[in-house]
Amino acid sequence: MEARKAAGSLIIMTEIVLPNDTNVFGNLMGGRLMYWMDIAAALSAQKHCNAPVVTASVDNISFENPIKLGNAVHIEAKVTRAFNSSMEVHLKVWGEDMTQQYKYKSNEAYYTFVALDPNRKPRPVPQLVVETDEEKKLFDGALRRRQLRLILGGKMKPDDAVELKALFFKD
């Protein structure tokens, strides 16, 4: 299986906030944006792969600043990893007031998506070539990250996070 490059994976989700979007307080429910970051994330995942996937986590999501209704909202997703038959997968997201056209960074967080081969099992990616330092810097974290969600997860033990406990702990 060829490696593929990071960039290849990159998917820009445009949505609007309309009325049936929002809270009581005109803002895009938390929810809704979540709705479309998995959907930006696993296009993103399917991108990268040729094969469906399927949600297998969702890191820590928090809000910064609101996104309006009327606004745009503006997803980037690419992919960060590639392990056995899993992708990390990270998100940015901007609103935008058009009418005063000026951009603002609403949150960002990562995903993580498992390919499924015809008979619905995990079936193996292929490992992902970074070229940039922004992907480099992601690629680097993305071990620790899954060493956290493992362990979060209960499957594996604390003890076994090689990579997590050297951000604490010097030989």
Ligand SMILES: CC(C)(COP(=O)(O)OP(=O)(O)OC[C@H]1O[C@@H](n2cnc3c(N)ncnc32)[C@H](O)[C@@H]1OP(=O)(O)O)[C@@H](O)C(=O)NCCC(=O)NCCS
Given for the second form:
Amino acid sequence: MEARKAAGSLIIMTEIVLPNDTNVFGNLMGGRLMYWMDIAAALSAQKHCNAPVVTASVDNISFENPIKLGNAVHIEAKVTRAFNSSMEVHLKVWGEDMTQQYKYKSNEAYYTFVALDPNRKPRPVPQLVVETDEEKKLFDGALRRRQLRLILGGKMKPDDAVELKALFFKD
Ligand SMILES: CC(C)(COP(=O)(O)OP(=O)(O)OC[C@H]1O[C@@H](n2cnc3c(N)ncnc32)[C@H](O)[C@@H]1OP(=O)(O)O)[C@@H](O)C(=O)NCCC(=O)NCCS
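Can I have the other form now, the form predicted in complex with this ligand, not the form predicted alone?
The complete assembly is shown below, putting the previous chain first.
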């Protein structure tokens, strides 16, 4: 299977915050934003592997700034690393007040997707080719993040997380 460039997985989604998307403070509800992020990230993963994918996990998300009613929401999603059947996708989210021409960061997050075959079993995905400095940095950190989320998900023993342990223990 031929490796593919990270740039090829880029998805840019823009939405507008309507009254039905808001909480009682008139800001975008976190759940609605996570729903849009899930769609953008799934499209990015599918673009990379050209196969149907399911969300395997979502890392912790901190909302830095609320996005206000009537503002635009910009979501950028790109695959950071492909493993066997899974792919990590990095998301960046901004709000934009178009009347004031003011753009502000809302949050960043990592989602993990698994590609499935017609029998709904995990299937291999193409490896990722990284080119820019940011892509290389995200690629390098992806193994540690994967080990941490697999430990938290009960899928890996902490003792097996070699890359992660190396951060804390020196020989
Ligand atoms: C995700 C899922 C396909 C994994 O299936 P599984 O039987 O555990 O498969 P495996 O143990 O062989 O793991 C397959 C891949 O999933 C990854 N994976 C499993 N659990 C994971 C988790 N909690 N976080 C991140 N990746 C995970 C594994 O690391 C593995 O990746 P790799 O092939 O790149 O090494 C399965 O748990 C599933 O279908 N979950 C429900 C998905 C879903 O419905 N999402 C929408 C939520 S409503």
